[in-house]
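In the form predicted alone, a lone chain appears below as structure tokens.
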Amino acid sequence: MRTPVKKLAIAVSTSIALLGAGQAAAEIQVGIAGPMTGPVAQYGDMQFSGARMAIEQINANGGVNGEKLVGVEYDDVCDPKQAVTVANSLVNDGVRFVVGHLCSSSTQPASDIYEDEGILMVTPASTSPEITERGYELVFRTIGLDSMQGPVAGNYIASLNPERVAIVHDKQQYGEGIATAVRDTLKGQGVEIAMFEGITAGDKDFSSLITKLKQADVDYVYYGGYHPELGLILRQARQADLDATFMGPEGVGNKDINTIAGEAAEGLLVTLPPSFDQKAENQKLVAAFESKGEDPSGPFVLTSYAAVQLIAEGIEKADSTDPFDVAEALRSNSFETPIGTVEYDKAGDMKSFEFVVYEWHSDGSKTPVK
């Protein structure tokens, strides 16, 4: 917990920056940090389209209490160490407010670092529960974690009533994760755990895997990770005749795995945040993407959109832009977002999110079944 000495330097001194800053006072910072590059690109393509609708949409309205909101864009590549240095950029650069990181393993290091700065977070779609479990004061996230994701896939592949379930993971922080909250899940139900394998995530070759999985005689395989490697595992599952059902986490339900997978797709199961985009209170902002030929039923654009929201309207409820002020205000409000209501407890966490079973197709759409 930050010490009110520290809170107190770290106001002054932005302070002083804020009065040499000249005309830079009249704006306001937010940091977009995620993918911009690399393999899950796909995914950080939804965060920046989500954040900049956000505040373009927020300065057409007048801004927050006078002042527009000014993106500055980092690529983390989803990497760790990459990670670091963008948050070490966006405090050398100044910056106070940060929608990001996407991959959890990305955010967590890179949380410690705004933690310890003074810089206010909010992730939309990172799920691993550790990020939020070492009672920091500024992080904030709009979506659920992979203690409420898992049992929502566990519970779903229990009713099924399956004989034998491989699970599979890419040994990193965000895939591990989910998994693990899977097999916690199902063998909770009295379900049989045949496998509990990693892979390395880069890894083309499978059939190794899929040869472990023949003769464990499975019939349900969940995977923890994103869509790369479950795309080419289902193909190359599908070329060696494995007959099961694969399901995975919102980190595979990316269009891009049919890409990969081709007609293996179809029938994947995947827990996904529902589609705020069918919402009809979100027609009119839907529209808005639309017509700049941008697709807003990812996953994670109308959750990168809400945090910058939140982040604005959690300014204008503090009347400040001071991150300690706004993080207190997002704890004591709640707010009206276009992925509904949100309401934070203690941690940063949103006390209610839900996660839907959707049946992937091979054309890339999907289906609700639960």
Given for the second form:
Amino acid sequence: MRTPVKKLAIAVSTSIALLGAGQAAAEIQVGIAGPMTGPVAQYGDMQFSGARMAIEQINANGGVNGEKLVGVEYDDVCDPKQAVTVANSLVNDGVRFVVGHLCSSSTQPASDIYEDEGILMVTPASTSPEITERGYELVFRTIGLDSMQGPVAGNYIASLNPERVAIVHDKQQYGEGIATAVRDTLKGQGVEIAMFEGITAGDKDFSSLITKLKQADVDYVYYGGYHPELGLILRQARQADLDATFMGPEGVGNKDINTIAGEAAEGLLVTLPPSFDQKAENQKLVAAFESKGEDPSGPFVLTSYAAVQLIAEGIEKADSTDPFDVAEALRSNSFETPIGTVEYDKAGDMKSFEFVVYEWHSDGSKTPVK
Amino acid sequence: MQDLLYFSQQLINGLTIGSAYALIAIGYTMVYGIIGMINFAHGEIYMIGAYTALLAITGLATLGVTWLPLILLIALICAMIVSSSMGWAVERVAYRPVRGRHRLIPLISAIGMSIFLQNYVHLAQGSRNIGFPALIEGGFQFGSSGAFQMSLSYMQITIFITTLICMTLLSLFISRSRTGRACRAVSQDIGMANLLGIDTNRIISATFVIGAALAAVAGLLLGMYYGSIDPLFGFIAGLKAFTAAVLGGIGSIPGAMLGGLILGVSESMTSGYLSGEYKDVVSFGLLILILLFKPTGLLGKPEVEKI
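The form predicted in complex with the partner chain is what I want next, because the block you gave corresponds to the form predicted alone; please supply it.
Now the full complex is given, and it begins with the chain already shown.
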């Protein structure tokens, strides 16, 4: 009696497995990993909105080699530990292409797992140089590096002939990396650095730091980090009558800084990728976002869109869904995307990526300064 | 001259933050003094106080109330009521059922309560930093030397004065009132107090309610002073206040005040003269030193282990 049951069970499970395999062949899963919750969730919103739109449009145009893309979303809370968990569940789910992660400190540990497991990753937002420095084959990005953003900020501050500059960072990979790049550029230009100091991310009281900045009599303060801390520093600096111009990387450039800093956010300088949504050739895409009630102006919306598009076109060019073939195709071709022409070097970095200096306003809008 | 001004400014910064730590530390120290347990959910009560105050302020603004003292008063009362009921409920739900067991059990229960409250606010209010309106702006400028100018903001003055009033009222309450006397009796010997007809359960509840109310005051003040709140900010503040309570001698109310001020000043001096990176190193290093060399804290009385 037992044997037939067992055979039947094997038959059923095999057919289910085959069925599963059949489905997997008809569609290509694209993992989207980024923060849905947590203090920087609004960047995650940009990422998810851009990637979803790309998947939707590619599918509407017949998919990739006749196969549909399916987005699978994961929340890493921008926490390195959570990112590792997410990466492992992607592996378990059999996903072979990932758009993400967002925070450099999450992308780095996750990329180790992806490389080992043969999963291709395109990060639309992580700018830390270390991520592509390790000679990985399957790691790409659709954004520039801190080492490109730092010099832009440093050169801009130097061009204003500052007397004394202070550099503050949040001791995290992203913030400290970019702050170091700015310091090196300024030093190279012969500008005096009055202070180079770390704060603790998540701290709320910056009165001592601000007193110190006042004492050091600085006219420019560069902050490497994210908006929750810079927002408070701006606000507390204004209350303490600190008369200095602040500047930060794209991690501070979003409207949440206005809810924290209020009026004090006026005049903040931010280096951001150029506003891709302002480009004439992207207007059709912008209209598509707006018709869905979404805002395409965030810095990571169109980079995420481009990341999905690159994965799709890479698969088409390689005529294979093997991540290694796709990586090869990405390195050897050039692609037209909403963020411009993309060509990759051996490390997986874009050969050129531009950063622009913007002046931030207290209503959350921004104007380019050069 | 400039150095002196700089020192005074850092001292003011430290005293401001220290008074707020002291307000939160009272909750730790009173609970420890009476039932010998550490209420790790107290930082979350403070955070909930700040959220309630913000909701009240936003609500009043929508209703069109513009008179500042009225807004502050209503926000304060709302925050105190909500936090106090929270403090009371936490004691009833999480501590009373396990009171008298092994002392690790209430501690674990407290940590669980802390995680629960944090995540509850996460879900209810979202995890983003929310801006807190600066209701009290401006301040005095005095003593400028070179480019440096010392300032004392109205907000800082408000924090000092409020802390001072709360501490005075609390001291009067503990030393003069009937409930205060009962509190002291329960802290000296809970069994005996029970035999003498004191409703110890009611006194313990009262302790939680008072501690939570003071934490709510700190929540409103620090929310305005810092400028933003998030569901996790009670955790660090709670740890700092706990350090302050231990520093001053846990179980002693004047000790909590002293500990808070010392902690605040040492933090601001570390950021001011060393680097902000070492701020937490110094404050928690101080805690370890005190625990090593004077485990009862600065003003704590050496006491026989309660069994």
